[in-house]
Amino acid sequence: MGTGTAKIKYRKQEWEVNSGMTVRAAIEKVGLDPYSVLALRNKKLINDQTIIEPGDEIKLVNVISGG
């Protein structure tokens, strides 16, 4: 059946990438730190050894720290 794609959303730049892969290592493809951004699918936080699946579109939120 071949592997599919899901994209990845980050403010304004969208990325499409294989599924299959871990969102840390998605993450990293498209060029942003793991640490410094969230992961969110369907408005839920995943962590960053979920596997992506094909279709999902995965957004990025930026990691806010402080106190």
Contents of the next structure:
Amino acid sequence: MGTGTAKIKYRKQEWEVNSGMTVRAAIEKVGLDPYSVLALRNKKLINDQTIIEPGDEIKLVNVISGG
Amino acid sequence: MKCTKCGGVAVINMPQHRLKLCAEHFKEWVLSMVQRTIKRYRMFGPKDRILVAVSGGKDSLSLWDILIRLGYQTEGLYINLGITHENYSDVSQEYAEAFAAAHDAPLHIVNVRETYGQGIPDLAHTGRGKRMCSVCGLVKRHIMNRIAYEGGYAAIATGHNLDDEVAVLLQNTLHWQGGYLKRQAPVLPSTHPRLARKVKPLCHLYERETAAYALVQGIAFVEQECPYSVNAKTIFYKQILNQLERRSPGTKMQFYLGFLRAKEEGLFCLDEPEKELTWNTCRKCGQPTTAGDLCAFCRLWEKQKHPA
Ligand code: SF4
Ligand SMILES: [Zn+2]
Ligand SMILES: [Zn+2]
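So that was the form predicted alone. Now I'd like the form predicted in complex with its partner chain, please.
After this comes the whole thing, all chains and molecules, with the earlier chain placed first.
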């Protein structure tokens, strides 16, 4: 696991978070609702209990649409 | 987090089904869930030709993908609404076209501005303050019915998921819209030979599941939202429902399935007699209408020509 930081991207926003936490914790930390997004790492879907590794780039995809 | 079926790495957790699944088992599960839904509500069979209404978004493209994989005969319909803000309609069309090309599947495209002279935003602005989405809904329904009738399809399939349905259900319940509650269903039967039967094969899947399906299948879909949906009440209701879901997994599913069951058992048996609809034929487009001699769609365009 080690220490370090990782990037979280959502639409046009980007945050830096510490590695070692779960994806779900990171989603909550940046102020998003874990129910409204899914997380991708290297274009692959990952579950929200996945531990974030240093240098990860996690892309969040919105899953709630209106209309 | 491990896959309940094989012990591999799970990509999704679905507490309401007590399932955690890896990508392969999740794809399998989605296909069998949709197949069961189609059978359970007798939506259509393998010999029927189905018109899939695609928007370029995750739900409708997942739906098309699933129906193709299940071996159904499908063709797509993309309606370009002429929404130019951030190129929304053209960008969405590209996703629909790319999917169709990759799957070698026929896609019909109707461009509202090219066909009728104006896109939805222009039409709604002059349409006596009618809200964008209601004009848009009217135009889409008309075009879907026209294409389905001309092509002789057995049904139109739309990508409505359980969250869409349950958001509508909550709104209709809060306002005690008896008539709407009575009609809300996975299958909307045809009420006239020129009005298509409509089916919602994804109605048992949560929205995050249809999105996850698109992601694990590698389906590229438009991520931007229609600019007019930003303030849509639907999103607000969906968020509230997700808060309930978080406290108690399965709430959305139970609310929806319980509603359908209650209806089957006659709990919503409103006393109002089924009104016999008297149909007129629109003198302009030939579609049936319960109003005068022009249907609501054609009246919309008439107003454009003769503004009050
Ligand atoms: S949000 Fe409204 S205007 Fe946009 S596509 Fe949906 S119904 Fe049409
Ligand atoms: Zn598995
Ligand atoms: Zn008409």
